[in-house]
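Below you'll find only one chain, the form predicted on its own, shown as structure tokens.
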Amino acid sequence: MATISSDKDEPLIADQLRADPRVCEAKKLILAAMEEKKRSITGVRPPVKELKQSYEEALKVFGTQRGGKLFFPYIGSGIGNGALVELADGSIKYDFISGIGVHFFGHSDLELAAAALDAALSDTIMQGNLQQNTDAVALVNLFIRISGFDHCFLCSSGAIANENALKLMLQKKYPAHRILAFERNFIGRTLALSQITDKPAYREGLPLNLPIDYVPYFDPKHPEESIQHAVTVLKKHLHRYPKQHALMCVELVQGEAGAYPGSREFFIEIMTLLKENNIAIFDDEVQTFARTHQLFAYQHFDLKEYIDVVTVGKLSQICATLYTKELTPRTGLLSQTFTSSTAAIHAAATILNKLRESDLYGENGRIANTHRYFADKLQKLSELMPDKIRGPFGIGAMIAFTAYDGSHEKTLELIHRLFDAGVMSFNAGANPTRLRFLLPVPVMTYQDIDQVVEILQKALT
């Protein structure tokens, strides 16, 4: 993956390392094994009686270690075959939430093994500001061709690279300060971040120093008047305090909200808004990147025009910050002892080739024609059951529904149910509370949603 290149007469000595017959042949024995192992896994199971009271201790001593119990009792065991993962309880269940969207190619894949291998050879474990290797420098080339932007700047969470994304609008257009973001938004939990947050109780008992300003978010049952009621209450914010906001956080899907999509049409009439006023777009794809029909969100839904600053993570394990030109930071802005583990970033290059080359995107790619077999199969459910389902919502790869009467803890029970019976989601939003999944669309089947399906409606009976 390196872009610098040596004289073929006299290779870098990292370069004969890795073609060392012997390191050739290890990793293929390697690999091997891997795909021996993991093929023994082909369904849900239950837990080994013999190995219960182990693992409750385990959970137990965890769960006080680390100040507080898990959310799920999930210790896994370190093996799984796509959507399927092994727990150290020797059950196996779906992993319909991918660790909240970060295994977008499921469990055990062996081109990420791979890589992973390696970046075990690497000399180092971690690469940072001072030191990065060929690897690192061949990624941001990566992520600058595929999203074109002219910079890209890596770093290990989905938080650190929204936070840089705030101090590159901050800076570049001081002294304006104040902050524009939609109602239901989810930006992170840093100090900065859980203040833009739309959820007060991720801030309790912290102190506030950003002035944010909420504006509604589409609504798809009456998307005309939305668009005019945010508008309307923008234009209000923009009077109110003039010439004083520096810009505007975006989710295109509000995943955490309960994975609302915007609409085209929605975005322009705001974005125009916000241009007019010279105040910069951040799109925070830290969620939704590679999960709609297209490999960046803002593709979808074309707003490219638009967009001053994206933030990508979870499923691409490095994150990073994509910015224009005009937001060049002065010497100091964006600083990291760490840019990740090399074994990310070697990850990461593999993660964005393998979408790259994928039938994964499209309006007949592979996540829409997974998202229409599984929201049948939901439409359905809630047909058959509509006191007990209500949807499905949601947009490619993120899918979700309100179970019962959408309450937060009914909810809960029914995501602890369906773990118990060998299917890991997630809750999403409030008022109502979602159940929802991120999908491993490159590792599943038909007959994995049809089994989740089965064991979702024994599971809401």
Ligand SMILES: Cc1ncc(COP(=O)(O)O)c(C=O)c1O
Second form
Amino acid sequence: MATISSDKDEPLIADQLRADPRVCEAKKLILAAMEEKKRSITGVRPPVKELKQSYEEALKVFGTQRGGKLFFPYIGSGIGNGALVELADGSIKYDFISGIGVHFFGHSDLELAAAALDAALSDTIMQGNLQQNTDAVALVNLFIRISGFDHCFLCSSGAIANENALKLMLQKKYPAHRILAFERNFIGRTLALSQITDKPAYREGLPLNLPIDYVPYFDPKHPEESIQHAVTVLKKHLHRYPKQHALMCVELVQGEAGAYPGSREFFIEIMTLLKENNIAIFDDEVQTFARTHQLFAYQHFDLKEYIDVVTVGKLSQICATLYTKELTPRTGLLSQTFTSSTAAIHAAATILNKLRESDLYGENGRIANTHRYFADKLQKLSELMPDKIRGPFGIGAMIAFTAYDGSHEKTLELIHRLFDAGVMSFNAGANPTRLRFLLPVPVMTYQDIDQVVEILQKALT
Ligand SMILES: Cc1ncc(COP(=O)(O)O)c(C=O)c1O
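Next up, the form predicted in complex with the ligand, please; the one we just looked at was the form predicted on its own.
The next block holds the full complex; its first chain is the one shown before.
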């Protein structure tokens, strides 16, 4: 990044505030208190009896006021310790779903708390397109350096990052306007995205105005046949609507569908055909970013040269649309009041640096090793009780299994039984529905996995 500096002796007033000894001491004291309190959270604990009634009442009122019951009876107290979190009813649970992939560094991470304290010193809570501070400028530069893309546009939700990506590609490819997507994909729930997400229930009652053509996804049980089948279907769409497709949406690992990784060979066949037909390739990494054996899933599958746009979100705290210079939009296409909160901008920069400096990546990195350990435990459990658990599936920090017959109802029952026993998970996909974990790998240990598997075994029986 071009740094903003001069030979002038006197630092800017903002730098003087950040370096003020009172600020530094206050920060130190706050973090020390946090560290001390979080250390008292050491394992799963049931709710406190005396809090039960008021907790249930609060849940009921909250459910009514927000217009729908919560999936879990979860109201956090505001503290945790790594993979463990305290709820407002006094219970402590393993958070192995991390807010559906958001809290990769677990609960009460001190470096993230320090980033939020730094953000609190800033002049504004939110930053927007009209007025951005040096921290937003540095973050955009960091995203560009780690991704190798030419441009980065920040926003505060995965769905908006995806909307922005679609707009870039549709504007550039006009008058081509059809969209290709994989069957069982999940891309978000705005009016446009719920038309692409391959789940009819998510678009019930909504007007449909986008032409979408679906292509079947990779099937690891029949790799060769599934590649042939997908290519045949794609060719049919291209033949039926010549020069009308602007882009294809791709998840390199289908997350919401139930943790289905594709394969490099599969993607190369599809992507080569797309390139030959001048169709832009959009890699949605809102869920996969930083969770495979590489920082980006396109690095994991070695596909960078094919990708025109990639979006990230969830664990990065801020969301971003990263794209090539060929897709630079005309003025007015992308804008918004909020880039994000200053706290999210600081947290994102801290997270990206933590990830880059970590031992998480590579075939023997912490993510791959944690996956192997957990998968091995689940495999053994499935050998012990083959009628109750099948799998495991997934890759890296995304791991799933099919429980019982894979029915939606039985899987949900198990997820709630697990919650009561102290472990948070979530469902994914349909036919079969799977139970999935999005693991907070940097803050969890093999001992945590042992405990969770023990709780799971009891809940299954
Ligand atoms: C692959 C994928 N794309 C997009 C989204 C939408 O992100 P958000 O919920 O932040 O809008 C999600 C969220 O689950 C996702 O998993």
